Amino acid sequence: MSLVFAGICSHAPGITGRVNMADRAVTEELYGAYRGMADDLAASKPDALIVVAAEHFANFFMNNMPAFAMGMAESYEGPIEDPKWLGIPHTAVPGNAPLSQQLIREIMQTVDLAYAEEWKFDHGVMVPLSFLTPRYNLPIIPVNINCQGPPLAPLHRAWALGEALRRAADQVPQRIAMIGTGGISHWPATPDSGKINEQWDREFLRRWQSNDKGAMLSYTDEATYRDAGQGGFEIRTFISIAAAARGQGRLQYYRPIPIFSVGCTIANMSIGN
């Protein structure tokens, strides 16, 4: 069929785990934006949802850290974190192993890709799913980009992954939706946690909305680390979505929320040819 939906959203654990510590009006505004994305996703009538996330040493560590990996299981479990801490009950999430295999075979034509038949979802997947598919009744295909342990794949390789995901989606009969999850500027698990560079965030989102490939790929890891923290490396997931969608973005929500330690973002992108 083809790609039928593309978007990006934040996945910070505080969004669900610290909800009682945040301003209620701000939380309701953010949650409303997630519900709006859930409605848009449902309206696209997908058969499966690819979630491109930056996993956080839950399944991969420095003894085996693939640049890119895709799940190939019939089902997954999550969250791997303490459900009480994250505010999301432990649950089973459906996958689609045959579809994953089809996608992986096509992606491998141009991108080196690891795959895993066992995968425990952390907050990078579970926080978005708790809003977008709260009944966990849509098959999920997880994709991990290493955004944690240098050396990281160059940004142009994240773009190439997105192109390969789109090509693969266009060749299967199912209707495929795709989201990228992550933060923009944030400094997780450091003394600077809660710091947010709103100006940097808004400039990146401007580039993303216009799908300006050259501008998005012009960031260096050194500058990103300086201006957006180690969490800023997660722009790779957003870049891959832009490459896959080939369209123009629409920012539905952005607000720096320090208690959640990130500028919370919800955006869709039209599907181009």
Second form
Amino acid sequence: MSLVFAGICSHAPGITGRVNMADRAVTEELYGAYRGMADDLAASKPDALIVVAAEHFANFFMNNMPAFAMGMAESYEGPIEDPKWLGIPHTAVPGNAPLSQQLIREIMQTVDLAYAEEWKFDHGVMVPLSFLTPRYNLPIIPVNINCQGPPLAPLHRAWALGEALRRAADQVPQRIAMIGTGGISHWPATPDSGKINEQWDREFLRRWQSNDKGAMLSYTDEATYRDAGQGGFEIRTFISIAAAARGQGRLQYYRPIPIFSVGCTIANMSIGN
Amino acid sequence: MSMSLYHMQKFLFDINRDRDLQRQFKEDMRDVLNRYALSPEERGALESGDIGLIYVLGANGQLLMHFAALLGMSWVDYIAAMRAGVGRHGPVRAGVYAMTTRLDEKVADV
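Switching conditions: you have the form predicted alone, so give me the form predicted in complex with its partner chain.
Starting with the chain above, the whole complex follows.
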């Protein structure tokens, strides 16, 4: 039928895995914001949720690394991480293979992407789902952008992917929701973990909320690496959502939480014509 | 990327996602490592679980973070091990996970 919901949120594994090391009041505030997003998502009455996440070497490696990939399975499983380490129990997550196929056919009119009938979810998908669909009863269609192993797809191709996702969502009979997950500035999995460039984050979120395509696509990977760390490459997922939604964003929550290694972010975007 | 760094990371990728390989690694570490074309330094680091050296050799952080968890390391110990590795062996030699903070800096109080 159409795209009925669009949003972005953080997916850092510490959000669920290191909750016992964080300030309780801060965590409750963040978890409340995730619950708010879950309510907004449910109110849109989606038939399926497309999750645009960043590659973390969970499913693909440098022997065969797609710039973009999409799941095409009847069901998925996760988390790939130790469930105790991540704080999320291992579970099966429903997919929708025929819907995936329909979407992929349309996307391929403009964007070449890989597809996979086998896919293990890591924190990039599981952390958001643990809040948004905690009973894992909504069919999920995962989309992966390589933000990990350079050379990475240029930002304008992440935008093109988002445009293609929107076109595809508008062509199927189902009500489609879509989220992008990732960090803005962050230096995860290094001794710098917890370093956050709040000013950079807020400027990126300003560009994202106003859906300023030119400003969002003007970042270079060199400057992003310098100012926002290798984790900043994940802005690709947020940019895809802006391209798909074509609306105006509204920031629901932003707060740097060093023990979670990221400026925790929750925002949604109106669906433009 | 050097060919052996590719293989060290391939090992980390494989073991992080394959529960059978995790079991085999616990039973006979050497047999599993023989399947990968590793430099002596990489092999030694993996055999001894030297997270600091594996980090300095250029292993991707997403791969290393999960491997450290697999070895049972706490978050605090994992961060400390990487920092100590840089102190002992010098800056990270490859990849995009270089350390940019000071050796005595505790970024998130860990």
